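To begin, one chain is listed below as structure tokens, in the form predicted on its own.
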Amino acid sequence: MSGWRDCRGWQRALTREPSSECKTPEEMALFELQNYLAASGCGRQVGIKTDPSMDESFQISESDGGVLIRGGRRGVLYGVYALIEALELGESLPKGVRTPCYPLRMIDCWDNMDGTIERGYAGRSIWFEDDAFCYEPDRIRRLGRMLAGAGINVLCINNVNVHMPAQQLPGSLLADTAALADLLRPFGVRLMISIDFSLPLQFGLESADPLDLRVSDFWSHLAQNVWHAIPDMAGFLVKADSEHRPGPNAYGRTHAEGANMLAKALKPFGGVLVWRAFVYNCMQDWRDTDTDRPCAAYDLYQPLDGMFDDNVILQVKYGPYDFQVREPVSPLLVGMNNTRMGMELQLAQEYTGQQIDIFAMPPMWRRLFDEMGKEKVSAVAAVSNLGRDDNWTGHPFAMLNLYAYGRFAWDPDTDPETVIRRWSALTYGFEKDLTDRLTSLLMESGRVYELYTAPLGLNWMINPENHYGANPYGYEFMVWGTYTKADRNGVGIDRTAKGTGYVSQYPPQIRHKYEDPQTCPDEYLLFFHRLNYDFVMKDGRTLLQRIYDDHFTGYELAEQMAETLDKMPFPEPDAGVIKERMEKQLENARQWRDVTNTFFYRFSGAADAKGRKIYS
């Protein structure tokens, strides 16, 4: 019996079916109890009491052989599956109130309507095809199952590079909308669409300026046959004056204005309107040394900081690049205190092994919330690696990380290893020592990928046009801003006062740790330092070997990891899976050590100081 990652693992203590009868998170949740409670044969008497003032917040009390779960409408879902896990994996149940830290926690589908995805690694959509919602209702309760059992409680739906037919939203497409929220407000799943800022345009009107009555008259009466149709849809997500998509600069306004004219239209509804911060040149000539890609998020909404409508998430990828192996914390993170902040991870593993490498991400996650603080943000968000594939994530572990991001976004203060060792519990129902060995591997192999692939802060250094496979030279000559400027001297860009003065940014005392090479962490030491290859590391080796040193060692790990893999017992279809999917990684780790030495070792002309095999 496999796993979690199928509605299984703890859930597949549940027999039954999600039920099409149940409507409502508290007829799920009795149904769910009881689906347990008979299936797994427990003995204790449990009940449910629902407190609506407790809203997604549970709390479980143990008296006289008996158990209570009081919570709220949703909460009282959480409570049971959260007795069910604890129960399959013999622990105590939770003692105390557990309430989620933010009250948005959403995954956000990069799905187009003709059933493609964009970045992703997991099989065609699980609702679109051919233009129009395709899906089999048995398998979206499956995922509400799914997503509420790790306390996901919002579901974007489309691409935020909208390709819906915009003629179809206030009609046939509405209606197609609100037949997926009803399957899966039982599980207390909200929906949330992207929408295009330029919808205007499209049904007659001759602007789409923020500023204009009938732009604004427009949103209202959209937002309205919206919430007639869905009421408890959680808002709209868009994408604005990013990456060649329209937004409110087209008409002189700021973004501010642009996402408050939006935000008016939802709030008579208590809909929220989450605006991506991800926006920058992305025409920026190569030989401009002057401008800095990761400035432009700050040096845009900075200024903006207090003007935004209390019903706007700012919604900001966790680095100021793009889901990069390894960047700090983006400085809007930690440098907007009077706006509604949402940060941006990213499940789909597009730079991180496109769910073909391994790369479990609680480790990274639990860095970023101790850099930002958890209390800087609101909401959390990440880009789905859902998909079609019988196991929903294409790499039995990629799901792992779904059910890590909902647990980080209940909250931020879990610990890696822990998630990732109950995780690995309940899929594989292993024994200790083999889930620790599993559990080990998972903890390190976020650190494996970045070893072979990008040590040090290098970012960028990658196939542009699929984002995978080594290429040292890929964006360099780019329009996107991405450069390493890796030359016969030394790699790297200053961000520092004395270069693009990136790193005064930050507030001082994340500033004074970065701009210092001595102080500053070795795994950001290059994005925030252009260095020699003779420049000493605090270890006492040379720049130049010590990226020698990583790729050799990150392709022996990686090794490693394949034969640990291969002497555990995985059941089918898992087991040939992950054989397939980790030679692929072997053969990527040792493309990525060769090219990337190589690289270095031509500019640099110094040979490895072990006398390794590097090719010329």
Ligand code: GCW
The other form holds:
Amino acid sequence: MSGWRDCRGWQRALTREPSSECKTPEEMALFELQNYLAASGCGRQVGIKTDPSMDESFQISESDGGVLIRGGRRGVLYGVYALIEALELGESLPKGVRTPCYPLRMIDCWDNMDGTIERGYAGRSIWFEDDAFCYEPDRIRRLGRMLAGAGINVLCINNVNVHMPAQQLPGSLLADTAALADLLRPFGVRLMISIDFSLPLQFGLESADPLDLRVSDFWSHLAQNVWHAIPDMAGFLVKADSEHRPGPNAYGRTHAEGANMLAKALKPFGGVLVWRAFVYNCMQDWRDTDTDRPCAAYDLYQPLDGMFDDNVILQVKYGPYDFQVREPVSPLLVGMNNTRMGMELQLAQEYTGQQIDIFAMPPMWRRLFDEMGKEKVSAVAAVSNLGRDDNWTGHPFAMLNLYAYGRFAWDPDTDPETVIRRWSALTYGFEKDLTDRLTSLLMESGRVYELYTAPLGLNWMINPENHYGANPYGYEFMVWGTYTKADRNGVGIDRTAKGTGYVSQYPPQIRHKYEDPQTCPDEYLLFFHRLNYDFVMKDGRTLLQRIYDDHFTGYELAEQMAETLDKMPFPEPDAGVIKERMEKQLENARQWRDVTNTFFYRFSGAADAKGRKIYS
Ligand code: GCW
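Can you switch from the form predicted on its own and show the form predicted together with the ligand instead?
Every component of the complex follows; first up is the chain already shown.
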């Protein structure tokens, strides 16, 4: 990837680096506008008018050949980016007042201070190295432009599994965080940090009990320091009692007590406390059939509905497991009516191809928002797919997911195809038919990946260490509560009332759809049901034949994707990377197809009805 310096991708039209002179989003808005108008020679008269009461909203109006962008302090910057996109795409200008649906549109980075990124697939951290902050300010400004251009306004800079030299938190670490916040402020991006619930212990307190006054004083004092250094800090993010992280349970306290204590410390400064709901028994004995991991979060949090302070956001992963290719929306996201909720998505392709295999996420998000109802949450977050690689995301197409996430965060009614087409056109500027072809390839990409990896809701048949590659029994006897229970007769877990009862966590209209295998969508069939291989599916095929067919089809479609991409005139360096990764994807898909089909063939003893090769 030599010679490839922070390629501009969908922001190609912005030819000049964002200026270090701009200190506010209003100044940046003016700079970006002039930058664009000069470079594009578009000759339009464009004015900007700030109306602070509009905050993040903007309105673009046209009169007598002139254009006026009216908006709040941050709104005008969003307005400028919206104008530039419309002009670049040859679209008519956005009409009416545009306001983001969710006030908190977050990116959560799992960056560690040693420079590594947990589940990162695009190189090292952009701002950490050797246990310290380390970055080029220019690159941070480019990042700010990218986030603001996508409409994202909060960046959580460190891993929820906190590995920070805590002692420095009130000192040098804070000064450095403040310097980073200064660089991102002109883009309307505020920072958040992940904190360790047991931090008081590291400062010599004997306990981190949330009901101990010394503990709450400690946090209040820390919050004072943080907001003194960074007055517009967005808040703290916490992973507690989850995968061996410390939390309130150690002191016999509930998660509401733990979260509220922290929230109270942040309240005077307007900060939010984002509390993750990724809590389950990660030391399960696989012999224990009474425990079903997807039930865990709802069982724990639903009884606490209404008990969280109003500056707490309960952040829930989109599905009840963990970012699998296909999970139904978490019942917690539909079942908490008196708590501020946030949905957590994952741009990092941990289980979706690791930025090697192509996986465009907008169709998945469309489905999730439709299943959940956009009004159920008041915030969205997404685990970052960014890193120090020169193109930011490893695979150039992975940038689509960041861009599209921002669009969904502004408007959860976003149409997946439209957002993919816009990104494709902005990034590559192909003729219409090529853009159409790229758009439909990307639209299908998630489905293709699903077919050769995990069709019909068959999750977790992967390598446990790195979460990449076929390994049907990889998770079967582990402590993680992740089982498919394949045997010679069938596969899947019965999550109906007769089984683990998970389906009962949904309201009736959703429950009824899933609890009967005849009405349950095929994509979720083995998530909700345990079925024999000779079960007859809606299309008349047996379950086993569908498993075989889906894997064969997935591979064939991946081959077709490779052919289509080969004929597309991507510029270098994208062309080389796309080709090299597609080759790996094909290798991966072939392995996945054959390993999985052989696995089920060995158990069932039944050959493929179409006589295709299944290795014995
Ligand atoms: O599935 C797991 C990931 C961990 C991650 C965890 C979480 C940050 O494999 O790497 O830890 O989810 O979301 O907390």
